[in-house]
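One chain is shown next in structure tokens, namely the form predicted on its own.
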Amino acid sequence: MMENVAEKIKKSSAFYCLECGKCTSVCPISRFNNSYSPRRMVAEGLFYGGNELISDNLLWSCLTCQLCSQRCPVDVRYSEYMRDIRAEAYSQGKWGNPSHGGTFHYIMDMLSSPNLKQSRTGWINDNLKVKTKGEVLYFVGCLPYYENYFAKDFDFSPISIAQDTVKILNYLGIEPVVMDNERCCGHDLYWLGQLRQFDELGQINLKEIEQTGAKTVVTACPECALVLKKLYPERFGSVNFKVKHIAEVVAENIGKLKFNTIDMEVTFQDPCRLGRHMGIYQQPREAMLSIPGIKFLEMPHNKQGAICCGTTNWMNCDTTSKQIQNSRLIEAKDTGANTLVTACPKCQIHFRCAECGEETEKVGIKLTDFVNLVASALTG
């Protein structure tokens, strides 16, 4: 067994694998691609030394959604195992199939340069109140880049999520800090095993945040929330600020938010990072149910059992990904809801991509982000 692979197996508790197959039975990838199995990926490392594993293109297909780990009876940390094996593969020049021509991987590499200066706040209009120093900071994430790439093709404005997040905070009397030189949080780099680049981005972001004096960081992206709340402390030690997803902020301030009546039947996509990674399930539901006229219809696979949106890290997006997305959209439609609410920008991008593509039949359910829904219902 390769020494580095052996270390990673031990670190993730993969040695305890019972080969019971519970991971494979719930894996969204395995459901549509019988060549992929979490159990097999562990076995390749355990019994065959890892040589074949690091060259296996399916290594990059894992969604790190943690549905398998939730079912594992011996607590194998499969997502961490995948991350670490990918790091070993990357160090040997192995790579998967980047989607969108690798655009977002190039952006992440570019943003890790400490000498890069940006101007990311052109989306802030005259109706939004922000500042450069203060106790509450809004971490925007990659929405400005997504706007330039996806807005035209998908009839969807990712930057509207940022604008409506500020609108909600302003409604609560908060003028958040927005950083002109904020970088990508590095989420995708972390799960792809590019930990050096992740650390470079993290150190830059932490320095920028520290200079603002922020005590609370709010984000509308679950991936950013996970990175800021858990992964930065994991890599760099404790941080001097709290982290909240905007769904938590809304749920905490339901009594302060006044809503118009909106007659909508909605269902909700639990993002993997918001849900299984951070345990935030009730807050977005409580927030939506506080809006008069909203009828909430739950999908059969929900909360801890929710199915991922089908692809992650802008990697290995293929027919299997489209089948997962199409299946999830059908499940949402079958609830009787006319709108699927997402709380992660990438979830909406991936579902819209599935609806626009030719690989699957169109389901025809409307899509909106949690933030856009809440902001559209505010009075005044």
Given for the second form:
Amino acid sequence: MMENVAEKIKKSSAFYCLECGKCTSVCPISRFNNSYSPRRMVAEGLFYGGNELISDNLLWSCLTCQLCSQRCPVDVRYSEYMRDIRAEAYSQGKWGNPSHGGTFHYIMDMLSSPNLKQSRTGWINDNLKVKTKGEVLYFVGCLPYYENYFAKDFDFSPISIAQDTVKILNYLGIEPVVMDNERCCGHDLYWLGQLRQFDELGQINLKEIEQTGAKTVVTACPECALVLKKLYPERFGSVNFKVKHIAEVVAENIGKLKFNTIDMEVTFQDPCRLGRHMGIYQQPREAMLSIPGIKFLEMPHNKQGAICCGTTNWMNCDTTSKQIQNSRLIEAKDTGANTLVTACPKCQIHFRCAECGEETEKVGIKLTDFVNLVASALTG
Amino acid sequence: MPVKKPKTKKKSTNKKFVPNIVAFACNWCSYAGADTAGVNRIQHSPNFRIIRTMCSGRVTPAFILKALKLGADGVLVSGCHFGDCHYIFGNYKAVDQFEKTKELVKTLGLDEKRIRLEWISAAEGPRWAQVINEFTEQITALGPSPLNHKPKFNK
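If the structure you just shared is the form predicted on its own, then what does the corresponding form predicted in complex with the partner chain look like?
Up next: the whole complex, starting with the chain shown before.
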């Protein structure tokens, strides 16, 4: 086991660690939870072979938001290090505290079963035009499940993100393919170190995408975009399609989209996967600024320095997560904006959860998805 | 004297499907109800495994999905009648949770008849037996779950 951990430390270049502690000083979890420290996590792996690290519950707290990697002077890939140590811990039967009792992890596991025939396209109404085979594919992701689970608790319909994405694509004259048998992309399983299940999901998805003959895959979820663009090629070799987040599609086609004037003061939450993982900062901002009447206000922590929404992978959501979310919402409110726009459905779910919880005070800022904002401003 | 051919056991290839049912029963009513059924020696089908929870409100979507994931063909959730709940409003919570689960199960492409919510009090032994028999029949008609080829739960 010691050798396994040493191998993993080598792969993520953690041996170069200078112990400067910049990671800990910038980590959103360390801000509120003193016992969590990325620097200590690396040091434990280096000096003690990770024995204690593997049975530490805090191992599952890392948000893999890569804020630490952004600051690291020697480029230690901390989130990859976490993933590999988690894979080792998982193989020994260790597991964190999944939120919602692990509902979403069970769904992901069930979706890796090839026999399953889902009925997940019930949200497509008569106004939306979709096909079964074509050049452009819309990868919906887990939105139908979020609709089932969260729509009743929050005053927000996750599936409206999918509907509005198709609406925008139709406006641009694109009839997207929506797959009937699409599976979870496996993003959470990848970062939790369950690589076998991730590969199973990936193989099914790649086969399904190939059958539709799609050349471009559009998605409204940064996590799906990251997986399809970077992680599938990393695990399975090259893929024969391009991947775009809807923000990129909108930014490319600003000239073709006609907007009504809407008076709004908005600020933007950069999702970690869209920003630091994929480097897409400018496109959503350009797209929002092209809508007349929108006043864009930037938060102090923005772009590369944006703070995560507090929970990832449906894992270890605790008071620390709530404090991160609350402080982020206060930061958004302090810009003077009345709406916080985010490009990730999960960010919005987490912020809404913080707003309805009892641990923290209500901030009272409106939340909306980037796609919903753009679609609501379209003319006609 | 004709030589008798040795009898060989014929392996039947078409085994009859016997469903695996997981029944979540609340400590205060349904578990005691099942007990009553047993004490009264009421015959009912034996292919269910009972899991005692303190309240039907504790049975979250995760419980039911985990059971289905591990290969259960059907899941029964059973609690006290409305107004009888030991924790006053636990079974109202159970209804909310169960509705959510139903939606999730439908989206997953499983038949919503695979999961069932029932109210059975401690005195209703015959009713427990009847519900189990009915549910077993229902699941047998539906056939094996598309997920039960994976019997081993690895974490």
